[in-house]
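Here you get one chain, nothing else, as structure tokens; it is the form predicted on its own.
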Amino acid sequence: MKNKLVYLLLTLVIVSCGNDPIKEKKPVVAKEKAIAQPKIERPAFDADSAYLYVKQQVDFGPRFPNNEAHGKCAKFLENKLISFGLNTITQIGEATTFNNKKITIKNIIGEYNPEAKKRILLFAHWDSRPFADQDSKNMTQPILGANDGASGVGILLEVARQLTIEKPEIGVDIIFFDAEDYGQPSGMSNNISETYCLGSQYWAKNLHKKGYTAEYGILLDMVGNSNPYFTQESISMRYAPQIIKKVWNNGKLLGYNKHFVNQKTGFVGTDDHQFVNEIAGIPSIDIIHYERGSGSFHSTWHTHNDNMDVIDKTSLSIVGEVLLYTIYQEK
């Protein structure tokens, strides 16, 4: 019995030792697989900071040309760009709205690395809709425009802050266009496109610097709602398909292919990038949310529900990271 017990113990030791090499191989195989799949380093983007910049704009109240909140917010945006060390210009112009109101336009421009010849243009509109024409109540009252306006500006402010930290060699111009959303409500006329985007139309016809140009432009519009879905809209594909490919591929590399989707749509209508393309001649694209259920804009578009409840920090981070990664890849 004693000999049998010794024999069994020796057998267990031998079998156990025979399994050791298999256990040792597992971490080696896993390590080899990890090396074969390089990780894309995410650029630093502070979603809390971007969210705060959105909130600070909304806290002024509705921001449409000629009202008090508009003037205060303009000064806030100027001061933020200056605080980041950007060369800051406020382009002031005059325009007439669809209902014959004379308004003063303020396009706020920040230049990062103004001496660089190779430049990228980033832009968003900073004004908010002066009426809630897509709402079912209080339709003549102005809206806060947290998503439609402030979200893009908030992201670009954080991008500006990060540029001054990372200091890429390329030049970057950030423009906050005014009076994008003072356009004629639908149903009043068939010719409403040029009643929108008054600030970008003015800038494109009166460039802030003689002969100004950029390699390409990227517009942010309605980019702050949860689970964003960015399609390749028709104006972008018509004028700058190569930039769509570049940016959407960067989104995929960063793991955001569920948000930057390979789907072509034609819903966007008139937006600031149209006039940057057609008048200024800078190939530009629009990153804008597409509502799959309705085939239109976000459900809070031009309503009183477009407030801070809509803004999602994760969405701000997704867009901000893709923008910064795109900039940092340029040489």
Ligand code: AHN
The other form holds:
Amino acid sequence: MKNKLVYLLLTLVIVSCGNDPIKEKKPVVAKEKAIAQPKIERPAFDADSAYLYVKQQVDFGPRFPNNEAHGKCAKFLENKLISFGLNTITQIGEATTFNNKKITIKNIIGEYNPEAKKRILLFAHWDSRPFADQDSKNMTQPILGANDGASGVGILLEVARQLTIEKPEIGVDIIFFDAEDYGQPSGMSNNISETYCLGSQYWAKNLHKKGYTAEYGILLDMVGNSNPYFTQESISMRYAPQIIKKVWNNGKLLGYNKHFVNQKTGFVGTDDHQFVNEIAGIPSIDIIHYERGSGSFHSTWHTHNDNMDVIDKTSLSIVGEVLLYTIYQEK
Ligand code: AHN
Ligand code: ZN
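Could you output the structure for the form predicted together with the ligand, given that the previous block was the form predicted on its own?
Full assembly next; the chain just shown is listed first.
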């Protein structure tokens, strides 16, 4: 009787081994191993989520200092960062625009892992331009700034969400700078640069924490249009060539060599990273799209066509993946 039972059990074991599903899985595992994958463990970037964050900003309408949509969008951004568990600070300041308007600036800051000594800084501007000086009509009307403003912020919100899901070791600070795009239209006078980037200039002169610094900074500006072309921008190359090298190399590792190209761009204009470099002393780069050949900004730049039609999820994904790779590579 006992023998029979052992025999029965053995048969069961053998039979069940015969069509063992584990065996069938083996070649699949081997195949996966054969595909060369970058080794850095990191979360996946969700482009649908980033796209939604871009759209939610644009849905408020044009967002420039002192207008109602600006106030609502500030609340939205703060609440998002808080919901992701980041230590959230809104720095409020006063500034004067090129046309002598007094404006209230809100720089919105999210700290991930505030105690960590090693930190990197990610930033983008969240305001949109109050006029459409590159358009041929309605030039005095404000623009939606889906690409010029909301795209970089949308990507960084998705990065912020991922940080709290799969926690990296280092500290990360995310800053949404205000009033980048209240600058004087070109052709009016010299010293135009300082009329832009009022939020980052304010922050760099009045750091949100005494002695704040980061190992390096990465700015995203106009990163949402299709088939992006990120050249090596001149201010970035002057102050942080090693960071350009690191990030562009990561872009290539991930298969985006057509988008992160080894081509230098001559000075095209200022941007927030100029002041983070020159005043705050944090070596910082700008990931910004330039048109192939012409080296100018996207055709919708500072026009009413800078709306959600410009935004391509694939581009959000390319930039988001490169950022996540760069963050999780740091130890
Ligand atoms: C100038 O036009 C001087 N700088 C371009 C910086 C910018 C504006 N980035 C987005 N909008
Ligand atoms: Zn702009």
